[in-house]
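Here's a solo chain for you in structure tokens, the form predicted on its own.
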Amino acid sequence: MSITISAVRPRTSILDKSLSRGRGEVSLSCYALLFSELVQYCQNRVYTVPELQNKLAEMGQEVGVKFIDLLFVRERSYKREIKILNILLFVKSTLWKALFGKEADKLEHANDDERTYYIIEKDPIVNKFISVPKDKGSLNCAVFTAGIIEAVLNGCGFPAKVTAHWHKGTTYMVKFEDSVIARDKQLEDR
């Protein structure tokens, strides 16, 4: 009589695997095609440029909500940020690297408004392969990324409104609610 002992490993799904394992890169041409199809999909369902930008921002928010899960749930090394500057640095570096493979170019604080911050990207990848027709000259497809940023900030407990503007490339204007500023001041007083 022989007894065989085998080590049975529990099966893990692809959702349980860490993002840091393997290369999470997508070819640029594949991304460009997918994003241009997304823009065309949204464009066929709206009539004006502001409606198109709102639709792209909504799609970006859906991506942002799911990205919070990817970054915080699956990567257990991240901690919850409680200060405005720390969450903005997280967005500028960690989130941007996960999305675009590099950090955002700049993070600035508005001189005249304590609630407003700017994330500056000189050449955003979402605008690189989009040809804007003359009748839609004010279109900035970076509102998709603004929607992602807004969803991440809101999901992390920093309610804000994020908009994309043509300035120094593309500037994402992050305007926090008053309650976030008040909470941050309380934390500084401790």
Given for the second form:
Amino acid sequence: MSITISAVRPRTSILDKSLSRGRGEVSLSCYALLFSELVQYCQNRVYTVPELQNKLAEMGQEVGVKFIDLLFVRERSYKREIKILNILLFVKSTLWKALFGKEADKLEHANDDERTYYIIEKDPIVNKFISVPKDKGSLNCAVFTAGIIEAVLNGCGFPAKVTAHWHKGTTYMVKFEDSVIARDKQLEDR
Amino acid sequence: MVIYGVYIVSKSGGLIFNYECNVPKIETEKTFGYPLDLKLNYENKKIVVEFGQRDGVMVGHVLTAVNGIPATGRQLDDGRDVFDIINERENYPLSLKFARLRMTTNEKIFLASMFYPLFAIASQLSPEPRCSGIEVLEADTFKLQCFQTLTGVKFMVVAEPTQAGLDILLRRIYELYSDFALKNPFYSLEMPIRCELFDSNLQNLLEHVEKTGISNV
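Okay, that one was the form predicted on its own. Can I see the form predicted together with its partner chain too?
Expanding to the full complex; the earlier chain stays at the top.
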């Protein structure tokens, strides 16, 4: 009786496998410690608070850019969004769910300025364990999330600027460029 | 169900956090006849009872008023020196008020750093091998329980002597520390803890324990 054990496995690289959903859970502590290190890393390389915010936003943008393709393939079955309201709803629900496991609380349109929209979140997960000392002024580490949103919007063809503010919890102010608003109006008229 | 204070001592022995609440105010006012049988001493800008404790006036209490007039250090509010009044026979009978003052932050730091070497000595003096150090210190009026973490940080809670379940409370405080102090990017290790979220969550925890008891935590 002879038993042969094959020691050679067929080599499949990760590129041969289909895009799996993956486990959607990451330990909160693990994430919080990593984010804390990220903030400290940025803080060691800047001299002022606005620079720190810019650096965090840049890091967020690098994350956001990679999210666009993945989310549209998985959640929206390859279909692009072309209207402002739809892309914002995509950000509020799908993007937030993929990042944080829950949806953002509110999406509002500014009364006075038609280029500005607000996404409001009472308790952002990124800020859960962070107490900002008084000498850092109005630093909000949610600028990291604002960077993610900005990269997603820019990548989808809606150039915008996103900033984070301490208002009703945390508010992300999304300011679209005029070209985007004009294009959206044209779409509606048609 | 009364907790008097929470103290956190870092690995190097310095006090990094202290929180006091429900401290009972101890004050006694007594009338004395000449000659005064207490020995008073002027140190650290305060008049302190050094010897001769009786009727509730203990060693370490500070003189706060003479005949109802409050005193700061050696001087009464109306400008007279306290020792002059005490040494004159015709001022008697004299009514003196003594109180145990709250500790200043410096004193707390000093005492906490004294606890650290005591803890180390205790673990070496113990007849059992591989002893961990002081866990519980019980006195007539309070009970101090200490929890040392794997990293050498000591959490201490001072409560009334009959309080039970303090070790569960200490573990919850340890969880709060690891959440709101260690995950805060603006907190450096071994430094005093100045995180609002840690303070507010700790207060909530202590209030919850006082209202509903330790077993619900």
